[in-house]
Structure formats: C-alpha cells, structure tokens
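For reference, the chain that follows is the form predicted alone, supplied as structure tokens.
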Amino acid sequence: MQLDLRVDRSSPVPLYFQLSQQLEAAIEHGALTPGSLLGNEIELAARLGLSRPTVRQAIQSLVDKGLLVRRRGVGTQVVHSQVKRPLELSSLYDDLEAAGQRPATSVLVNTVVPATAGVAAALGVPEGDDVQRIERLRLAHGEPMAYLCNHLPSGLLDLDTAELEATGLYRMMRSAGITLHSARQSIGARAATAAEAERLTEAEGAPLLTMQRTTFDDTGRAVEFGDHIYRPSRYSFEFQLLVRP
C-alpha cells in the first residue's frame, strides 16, 4: 500500500478517527480499489508511529462500515466504496457507473399485471388497467446493492428482458424518446422481510434504505413509479440544502 498517510497530533481529532478518515477517501477515490489489500497493521502503526489499537480501531470501523473486510489467510481487504447517490433525476444504473461500480443487472420478473390502488394513483391510470411490472435485482462487483420494483404505463415502451439486464431503465426511455423532465421521491427505512434479506444478502429484519419515485415526463405525464429498496451499508443518498433568504 503507497499511500501518503499522516497523523496530525496536535489536532482535537483523535488519531484513529484521522486515520480511518483517510483510508475510506483512498477508497471512495480509488487509490484502494477493490480486492487490495491493505497491509500489515503492525507495519503501517510503525510508519505512522500510532499503537497498533489505535490502528486497529481505525480499520475496524471501516469494517462496520463494509468497506474493508478481515480474510482469515488473507489479511485485511479492501471490498468496495460506498455508493453516495445526490438526490436529483438520475438512474442507479448510471450512479454506479459514475462511482466505477461495475453496475450489473439480474431481471427476476418482466411482466403485464392489473394495477394495484397505490400504483394506480402515482401513474394516473384506473385501477386494475394494465401496468407494466419490472423487478430487478442490481448488483455492484458481483454482490446485490439494491431490489427494484417498477410499474409503468402499458405500452410505454419495449422492456425487453436482454436489454434491461445491459443498460439502465431511464437509458431505455430516453432512448425511446421520452424525455424525463420531474419526479416527486419519498425516503425511508425499514427492517427487512425474509424474501428481501435473501435477495439482498443481508440477515432477516437488518435495516433497508426505502425509496419511492414517481417520474414524469416534459408532458406532465406519469412514466414510472418505482419502489426500491437499498442496503445501508453500500448505498446512501445526498442532500444539498439551502438557506432561505
């Protein structure tokens, strides 16, 4: 690991919390990519002159963090940077690229079904008129980072299965001709359900990222409503505020 690492002792900043912010910038920025590993502690508490608690304290964090992982024979590895996705009209898809993600896509159902009350009111369509229903299961490096439930308007567009596993859905629409001009989003959290920590890898009532989006087109047009589900420890979601005058 050559990394140019330094400790400020004189800063009210205790020295683990330095160190760990470091390591996890050398990640997010891709000075540690994933799979390196990040070397032996006893030797980088010697370059640094910290003990080596201090240094295990640091590293720990990003392991509760999911960015590091401990591989018994292997030593400490990088696995990968969180996803810091900003709050405006973007795809998932499209954010993992942009963070070097490797985004992949598994569509588990790609059908017709009648639309339900909840997804009737967000697309505008009568209840029980058919409504496209995409799931998805997106993964980043080879592990799941989120589960994605989309309805759209029948006939919108082709969602054929092949494409929708090599590109992203808002790809697919612009390059239908649709053009995405709005969105009305809601954020929360909840525990995972037995079905959704086997998809997602995560134990059974751990805590989810929840998000429903309702796209619109330049028309006004509703052209998507989307329920997602993230897992915490590889995805956060950005604010910028402003103050008011």
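Numbering follows the first chain given and starts at 1. Here the structure is a predicted model, which means the values were calculated and not measured. We call the rigid core the largest set of C-alpha positions that still match within 1.5 Å between the two forms. What changes on going to the form predicted in complex with the DNA:
- With the core held fixed, the Cα of A222 is displaced between these two forms by less than 2 Å.
- Core-aligned CA deviation for L209 between these two forms: less than 2 Å.
Which structure goes with the form predicted in complex with the DNA, now that we have seen the form predicted alone?
Shown below: the chain alone.
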C-alpha cells in the first residue's frame, strides 16, 4: 500500500519539515517497516508536487536523526533497530517526566554567593563575583534520587523557589529566552561522604554516580554549571549514539 503523504502549501510550516514529520510518524507507528525501501526521490517528489531538493532536505534530516540510511545506487532504507532517540541535552526533570515518574523537587538552598575558583572557571566569571547557587534534592516515589548543586551567573534569571520546585531549571531558562546550544559533561563515580550519604539516605562510602556539566548558550556564554550526584540504584544514564559519517 502506498503511503498517504500530503503537504499543505498554505501552511507556514516549511514543506520539507511537513514531509519529514510525516515520514517520521510513519516510521514510528510502523507504516514504514524497518528495512523497507523508501522509493526514489525523483518519483517521490513528483508524487507530492515538490522539487527534489525539498524532498532530499526532508530525508536528510531523518538520516541525521539515524532513522534512515541512504545507499547510492540502491535507495533509502528505514533502519531497523531499537533506535529511539539520540542523546539530547535534557534535564533530569524532563527525563523523569518522560519516564512517567512524576518527579518532586525540594529546593534546599537558593541564594547568591561569591564564586569559588572552580565555579568561576567553569562559568567564565572573575573569582569572587556574585553567582546564584541552588541546591536541590530530587525525589522519585518519595525516595531521594539525586542531589543537584547548580551555579548560574548572577542576574541571568529570576529563580523563584516555588517555580523551581514545580518545574525544571532548563525549562525555566528556555522560557526566559535563553537558547541553549551545547554542554560539556563529565560522568564519573566515587564513594559517598558522610554528609552526602545522609542527604541521600545511603551509607557512608556507598558508590555514587557523579555528573558535572557546563551549559553554554548560542553566544558561547556559560549559563549554568552543575555538580550532581545520583544514587546508582535509582538512576543511570541511558542514551543513544550516532556515528558521524
């Protein structure tokens, strides 16, 4: 059966985007089965009344997402694998919500402090400058799951404690008009100190998963530096990697 693809030329949504979304949806719910050929671009373009570059742009975006594979002389195939989503710059809050965990946050500290050497270096501000410091405890099912310590340049964002508990930090930054661009991340492990153990209801010396992250906006400014620890029995980092061809 032929796939029912249509584009709406009166819509402000770009044509290539309309097409790529429809193709992605078709792959998602199985109308396009893994391994099947997509049919050649020329014919597809003719069928939709689009030009070939537009169709190629749509297909290319799905190739970049890892959903399709092109082979010269052969055609474009749906990749069959458990590929769900590539690694994205997401927040713990979003991750949990996507997993249907209904996360709860309790803000322990929300204040302005002078930047220590480490924080200053990460954020690219002079040592001793005012920075916003927040400490949060993330709970899932009433159990502590992670302890999050973040620093932000002062004045970047109005960090209302109540809002911080109701939503995530990243969501607040985005809705404040900050366009996140990239992040440098480091994941490790170490033994819990006595203080950390108590906060997370673990034993002293228990293994902890650690993550440090510096996030940049599209002007290259550091907008956030986070130092997080997770209970490995409750959380692990799951993600998908794509090979850069």
